[in-house]
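Next up: just one chain, as structure tokens, the form predicted on its own.
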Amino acid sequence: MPNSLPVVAVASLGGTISMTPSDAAGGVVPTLDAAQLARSVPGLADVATITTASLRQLPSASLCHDDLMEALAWAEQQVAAGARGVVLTQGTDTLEETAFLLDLFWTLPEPLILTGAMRAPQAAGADGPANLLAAVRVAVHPESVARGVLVVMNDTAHYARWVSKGDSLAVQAFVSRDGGVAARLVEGGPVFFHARQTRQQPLTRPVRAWPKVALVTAVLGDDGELAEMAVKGGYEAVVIAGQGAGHVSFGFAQRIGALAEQVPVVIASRASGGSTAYQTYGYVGAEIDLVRRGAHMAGWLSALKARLLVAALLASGVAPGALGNALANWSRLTPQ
């Protein structure tokens, strides 16, 4: 009887899920490839026909934009060849960033799932096999279609837009504080909590080299000198993780006015959740004042994701002067 299971393509990029001990390094390092990871998961072959590829063998902090664009192209090729869905395994340190970046460009209805592990394979209670199995189960489920890029960790699925790493080491590291989690896995399948929503129009693929976009966190007593130094150092845009709902000091505000005449300046919040304000506070350094000085508010986008969006927009050919309108579309809760 022919195999009637759906095909899921699995590619590894490295990360804790693939790490084994190294005496030379004094700790675990990425060594396992995608085929080895797939073979380590009990019951995986009962869920889908798995094809594998090893694209990178890196800790996720060393992944770059071009690595992810290559992974994106590979994922599209697998869908074109008949895969029901695609799973990428990687390190969790940058998982919230890579998921969002890939989601900006993912045009297909088929699920693209990212997963990883908080514990290396040899650790007691290693979570990698369970996460990979859950990711494949989400990838083949019909309710996962047309939801963009999802992160699946700890039997929970998160939308790329909302997911963040809320704990450095715990197995339950990932949260979606504002938008809520997409689904929980129950008895072998995902239960989604939200109806499908219209996704924002994916961006055009990069037409130029990725720009340098600085991320500067505003702190107590900060006058914005670091942001100014970034622009002098050749950065093409600056994202500022402002205090509260997107606020900075008097001195920082004055610098933002000067910087906004040179490069796009975007104000996000450094808080772990919530939107920037737009028209509540009027004092110097608050959102009304900063917009008057030429800055753009990031809305519901975290500072990390605002930085990625600005870089992707510029790389896709959006002119710096038009970046504000494009950013405003993405910072809203739903496409307008």
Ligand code: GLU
Second form
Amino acid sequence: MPNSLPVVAVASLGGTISMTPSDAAGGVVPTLDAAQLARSVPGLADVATITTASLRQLPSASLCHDDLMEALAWAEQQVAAGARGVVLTQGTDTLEETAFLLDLFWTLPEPLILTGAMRAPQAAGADGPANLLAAVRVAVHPESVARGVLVVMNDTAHYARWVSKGDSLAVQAFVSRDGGVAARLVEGGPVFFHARQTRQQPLTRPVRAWPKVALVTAVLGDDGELAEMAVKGGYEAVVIAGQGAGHVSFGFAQRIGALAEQVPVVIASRASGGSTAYQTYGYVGAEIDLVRRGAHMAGWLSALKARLLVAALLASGVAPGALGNALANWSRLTPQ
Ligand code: GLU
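I've shown you the form predicted on its own. Could you give me the structure of the form predicted together with this ligand?
Expanding to the full complex; the earlier chain stays at the top.
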């Protein structure tokens, strides 16, 4: 009987899902490649014909933008060669960032799924095999088409836009606050909770080297000196994870005025959910004042995602002066 299963291309980038104990290192380190991961998953061969590649073997904190752009090009090649969907396995520590960065550039309707594990393969109750199986199941499902990049962990699919790591060690590590999760897996298939939404126009590919974009958290008693040092140190833009709805101290606000004359300054929230405000608070250091001083509000984008978007916009040729408009398309969801 001919094999009529869809093809899913799986590539590994490293992370806990691929880690085995090393005596020399005293803990687990990435060693397994994608073929070994795929072989460890019971039932995977019944869902799809799996092709594999090993692109990196890194802890995810050491992945960089160029690694991701290479993975993106590889994923596109797999779709061009006939893959129904693509799965990347990687560490969970930066998953919310890598998923968002890839989503900014993913133009294809085919699903690009990211997954990982919270427990290494030799641990009791290792979650990697279940996550990889779930990721492949989502990748082949027709309802997953045209939803951009999805993160599949613990039988839940998250949109790149909303996903964040909400727990450092628990198996249920990922949350999608505000926008909500995309789907849950029930009896082997994803159940999506919302109709597809129109995706933002993906960005054009980088035309220059990735800029250095600083991310500075505003903290109690902070006068913004660190943000100023970043600009003096050559950072081309600054994202500030501001207090509450995007606020800073009086002194920090003054510095933002001076910095915004030199580089794009974007204000996000350091809270774990919610949008920045735009027109509520009128005091010095609040959104109305900061926008008057030349800063841009990040809206619903987390500080981590705002930083990636700013870097990607600059890398894809958007002039610093035009960054505010480009950012507003992605960040602001206004009342309907
Ligand atoms: N908890 C992380 C993981 O899932 C640690 C290592 C990493 O991010 O690569 O993979």
